[in-house]
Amino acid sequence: MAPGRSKFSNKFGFIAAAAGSAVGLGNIWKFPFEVGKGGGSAFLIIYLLFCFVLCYPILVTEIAIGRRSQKSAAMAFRPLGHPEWSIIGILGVFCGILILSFYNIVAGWVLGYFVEMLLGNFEIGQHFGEYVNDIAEVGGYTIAFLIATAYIVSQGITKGIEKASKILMPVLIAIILVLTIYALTLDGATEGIVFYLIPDLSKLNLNVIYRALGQSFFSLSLGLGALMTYGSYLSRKENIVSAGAMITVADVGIAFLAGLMIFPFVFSQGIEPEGGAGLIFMTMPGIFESMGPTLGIMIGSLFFLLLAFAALTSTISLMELPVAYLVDKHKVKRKNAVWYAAALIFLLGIPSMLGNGYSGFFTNFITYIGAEKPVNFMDFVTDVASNTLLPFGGLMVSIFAIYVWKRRKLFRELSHGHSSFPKTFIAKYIGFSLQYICPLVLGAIFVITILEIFFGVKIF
């Protein structure tokens, strides 16, 4: 460990870190319906193969890389002596800039949501339209959550991120085992649950398992280099091939048990299970709505408290990215740098905020090639920064890890908390995937998602 850096003080407060980077509003309001409209189980099962075969890999990786360096994302690279890798962390703390930006407006929602709950004001999402398009108040919730996420990143590695991690991801945890158990007692959970799980193999076709691989990969919050940067802080004696599969088993098990949860809730209903936004700010406030008063707010606050936390955990992770680069780099006080990037963060957020209805530019940004109609500018940044550079930067990890760091010295490092790890099978089966299948399907996805997104050219 770096004279003076501060690290994890022991395993548990960097797999519940590391987790909640990779656990996000993404594995609660997206994951479910990805599996229902991919044929259920036969999604699940391809999603399950690419979290373990692919993420998996480079989740190690780029812990390794971190903990080697014991540098930041950005920085990473010059002490494995190849200074002009820099480029991609610098990309990767770009791209966690870009989505922390418009992420912390969708939390801000969340926690206004909350409150409104909290309140029995059920009709609001009725008024979603309305209600993103009130500025003062989601401005307002906006703050609050920036603040938040600062002031946690503020206190530091141990009094800061990972004392707070500790408390979110068990509470988190928690709450949704809780919403599942009363979901599954619903009329109608039955349903709700063979939608979910029975596999519908006329669905499963190279667009399904296209999605199927780009989810795994998203949900794991891989290319950013978020990971890379919290393994800086990790001590050379934890075993990062046992965390790294902790870290991805938890990931995929909250993502599987909100399904449980959710689709319970909305077939008890016989509401259409249309999934996003529409579906958890529209339609859930009515279904709290229609189990009575009293039990409709507690219901309907733990729901958008448990969104808020999976928020949460994300937003640290995601500012722990500007904020370790600035105090690595430029030596600034992390207090300080904390608040640089949290007023950066906002001012690049309010195109987002604005772009939901309330002002014509951001809200018909851009208009892709063979598009029909034009993205907001929330929806554009989403389309570079996440769909388009996560993949890329996965991509350019597992390239360096083996054709330039080689895979010896990526091994070495692994085998510091497991001396016999070179001899495993993990070990073949982790060199195998960075070698030929990471650079392949990463590269793939990066073409394809250029191809389709941007100049309307449809793969599947």
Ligand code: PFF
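Because the structure is predicted, anything quoted here is derived from the model rather than measured. Residue numbers count along the first chain shown, from 1. The term rigid core refers to the maximal set of C-alpha atoms that superpose within 1.5 Å between the two forms. Compared with the form predicted together with this ligand:
Core-superposed comparison between the two forms: CA of P264 displaced by 2 Å or more. With a cut-off of 2 Å and the rigid core superposed, L48 has a Cα displacement that reaches or exceeds the cut-off between the two forms.
Once both forms are fitted on their core, the CA shift for P57 between the two forms remains under 2 Å.
Now show me the form predicted together with this ligand; what you just gave was the form predicted on its own.
Shown next is a single chain and nothing more.
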């Protein structure tokens, strides 16, 4: 370990923090509505394939690069002897700031819904559109959330990030399990499950593939160096390969469960599964209402509280990107860096906040060439940052690891904490995926989607 660098106290602390980063609004808010938009099971299958075939090897590699270099994302490539690759790390920091700018607003909605549930205001589900345009209220919750994130990040690794994650993650899993079991007993459950699980391949098209890819990277916090940064706080004793597997399985498992929980709810309430970003905000309050006032208030507020916590362990890792950059590169004090980052993120988030109907300009922000309808600012940032730049970052990490840094060195780093690693099947799997599948699949999808989605060139 580099002298003086803070680190996670043990493997569980690291896994809780990294899984905490992965599990967040991406699993419980975004995954179900992406599934809904992507035609249900068609999206699910492609998503699962991407997670295990492409993302897991990249996840392990990001952690290994971070641990080897002992530096956060933007600085990690220099100690490995390839300073020119720092641009990829810097791009990651930029991408993290963009993602956090809108993520934080959705987290603000969640916090607001927690309070509404406490007050027993289940009607809110039918007024989601108006709610998000109550800028003073949403803005207030957004700022509160940002301050909570900044405070934890300012406390550093062990006392802040690790401690929060260790407590919050297990409770979240428990409540999702309870709600899923309840969902499965509802009237619309079968319809919901069919939509979610029975493959309908006619729904598959390039857009579904593009979104599933973006979602898999977003959900696993990959492609922008968040896990590289966390890897830099991990001790050499720990086994990255098995920790990475646990993080992936936890993340995919929770997203899968969230789908099992939401679709029976969606169908039982007769809501359209294509509902978009409002899906859980429109469905869940009605469900809690159906439980009767006392139970509804209890379960409803607990649900949104835990969702807020899940978001918090993710916003922490997003904010750690610019903060670690300022600390490592510019020697800014952690406590100051946090507030600079928070101010920037808040300002950048304003257009996303206004783009849900409040401001016509940000609501109909841009129409891609050849597209029928404009997208709002938040969707635009999602397309650029999470659907395009994250897979691009992943592509670069795979090329870097095999063709620049070299497989031998990657495998040597992965052998710390797992000495027989190079001889295992999983080593062959990771090596093959990084060498061939990731560059080919990610490269092809990257080129095709840029041309087709942003420039309207019809390829298929």
